[in-house]
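Read the single chain below, which is given as structure tokens and is the form predicted on its own.
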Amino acid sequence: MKVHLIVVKLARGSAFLHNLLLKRYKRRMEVVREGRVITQPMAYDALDNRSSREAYKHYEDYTRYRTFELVADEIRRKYSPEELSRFCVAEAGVFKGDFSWIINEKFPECEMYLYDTFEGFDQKDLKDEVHRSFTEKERLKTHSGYFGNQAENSRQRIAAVKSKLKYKEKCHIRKGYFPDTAEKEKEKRWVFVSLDMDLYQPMKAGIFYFWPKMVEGGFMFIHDYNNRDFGGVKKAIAEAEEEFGRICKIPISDEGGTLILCK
């Protein structure tokens, strides 16, 4: 007990030890030194139906998940539930649906569209990425293997994603190559969009497709903007600003180097 108190006192003056304690006791940045509260607990902190593995994943990417909750709260302060019901939310690059789950949780009024091949990267995008030298070939091979060689087939992946959603009736799965799979949504208006397709061509397509259709006060999350393995994302943003003019950009220090775009 005495040793523990000594460690706590040291942690108050050491960011490293403090973060170590937070991780050891699964405290998600709720309390800083001397009991000062810096943020409220996240919504999923109170849930008891998440596996320990999923819970750790969320803790590991705390900054992105928590920032999204705060952004969603700002959107909800601007628009009433009735107004939100006229808008849509989307994620392009779904993988296993962990981020889709929290989007669905925070915007129950909105129709949600999920775009993914559910089979990994498309070969033409991989070739383009290497040709443009955006990603080292070996690193790209590693990432491609991780996303493509999962145990489940695409049908099982889609079922697994849907099983995580609270408001399943609001979810529309669009399997295939983006933006070909978004033809039916051309007239939709978007209040929140997450782009996590990693590679230059699909990320550029996502930005060019969604940004003109974002409503005032809407937000877009661009994953991997500051990820050294996916240099094409910065290029896609630069070309978007050439096309649409200067965009309000806020980088955050999450695991994947996300960039937030504000409409």
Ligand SMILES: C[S@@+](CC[C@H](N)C(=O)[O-])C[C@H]1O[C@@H](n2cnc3c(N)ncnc32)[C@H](O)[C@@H]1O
Second form
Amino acid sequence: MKVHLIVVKLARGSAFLHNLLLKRYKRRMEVVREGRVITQPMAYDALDNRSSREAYKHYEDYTRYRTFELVADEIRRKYSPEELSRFCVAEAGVFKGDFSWIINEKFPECEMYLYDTFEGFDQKDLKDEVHRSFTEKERLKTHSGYFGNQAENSRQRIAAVKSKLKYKEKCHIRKGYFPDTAEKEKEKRWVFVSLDMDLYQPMKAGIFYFWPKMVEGGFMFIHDYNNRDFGGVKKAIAEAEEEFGRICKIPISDEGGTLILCK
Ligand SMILES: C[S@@+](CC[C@H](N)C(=O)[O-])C[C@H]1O[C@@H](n2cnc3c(N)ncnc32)[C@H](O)[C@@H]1O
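Starting from the form predicted on its own above, please write out the structure of the form predicted together with the ligand.
Every component of the complex follows; first up is the chain already shown.
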């Protein structure tokens, strides 16, 4: 197996070699998307409502999606649908909704809150990030340009997110600067939250906002914890542990280096 992985790595640069290897080892490997090869897909189809294999070809980051499904199933083992209907789920940092849809699909009973500027990073968060030297200026420019300068305006972006949701009636879009946009949800209880706003200030605000209101057995996904481009996320977690005491943390090997927090 190890040899296969090394050869696959070497072959990434060459489409010809890559295809040849795929043919040779087709029983062991599955292409999720061009250039991204995984071995031994998980023998578990947790997502009942869609053909997972098709979905994962389209949406990147197999490991994050599939780990989420397992986490969601743990939650669903603990709570009945009626109990779940009293709790909420959220994503802060939605972008095009490529992770929001699966949260919505796995928790049809829960009200879902989606927080994003839908216009990219906020200037004051960017300034702070540079000031604290969490992210290299050039890298920050690239990320900031990507999330901020999309062809669609924010209205079109929100419509595109909604179009991906199976249970649209459960979705509440909160457009604007997080945490200011979360004022109305202060009394809610959360069973699953994905935080993916990249930068120190909003990530810290998200952890401090949601963690005390997570129900027992709930989970949080902290994206970019082990991402070399976003050093502030680790600091935000360290500060949360100073404030709330030790938190149960599980790092996973997805693309963004997500950290899972278990309540
Ligand atoms: C990496 S993208 C989210 C990707 C998405 N979770 C996914 O898996 O496809 C980061 C998003 O965070 C949003 N964001 C960053 N800082 C924010 C803030 N303070 N308030 C609201 N949204 C913010 C950006 O607009 C951007 O869309």
